[in-house]
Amino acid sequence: MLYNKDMSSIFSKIIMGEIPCYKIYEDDKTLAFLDINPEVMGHVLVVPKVEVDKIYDLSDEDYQALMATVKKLAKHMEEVLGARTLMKVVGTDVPHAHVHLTPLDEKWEYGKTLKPTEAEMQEMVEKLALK
């Protein structure tokens, strides 16, 4: 069901290349990119390439692939950014299963988002990109 033209979430449009993103990782089952309205710099979204609304609706194989990517990226983020990484599954903002990875930052405030510049986003991509 990957790249189904009938998929409609904004994340599916990103996966299909219809909307650009600040990609930091991709494999055959998952994609990770910077959140454009981050809670803190380095806020990453990890999504399965198959579109399902809730994380627990994923097949076991897709769930395991998503969590393997989350684990890989969280460890990488901690090494690169020097901060513990928080993993959140919220499930209310976009109807496409996804995991938020955010570096813990003492400047974080509930409900507050940042408006990083293009240069700041590109710099973070360079720091976090995982080949």
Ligand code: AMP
The other form holds:
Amino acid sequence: MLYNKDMSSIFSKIIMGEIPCYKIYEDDKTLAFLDINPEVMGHVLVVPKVEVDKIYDLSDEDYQALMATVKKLAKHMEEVLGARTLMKVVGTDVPHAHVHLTPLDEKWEYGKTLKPTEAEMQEMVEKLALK
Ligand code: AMP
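Next, report the structure of the form predicted together with the ligand; the form predicted alone has already been given.
Then the entire complex follows, led off by the chain already shown.
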């Protein structure tokens, strides 16, 4: 069992299906979905299903599973969106390890987030979803 009802982060609630997300990819150990406050269109978060705060608290196995998904999705995003994919670990807002993947966008500005419509988010899911 990767997770249990005691886990309480917002990302665990997404993993357990208690709150919705714009899902891009899922496997046994990881989940990827669109950031709801995207810095650029196509801003994806990759999350381990096990809840730990910091990425370096993950077991080697879970860290490797997370990075395998990051690598696979970054390549996929580059192919689909035609832009280099940036990888970022921050973790100041949500205490559940995660990696941000963002397509390199010349219009990106520090601290600025976009407000895409529901239709734009769904369109991005259709573009990026990976089976
Ligand atoms: P940080 O912890 O600083 O790496 O940032 C956490 C990120 O999670 C922020 O970019 C938030 O916009 C994002 N976030 C928070 N809640 C949700 C949610 N329910 N669905 C998708 N992204 C979220």
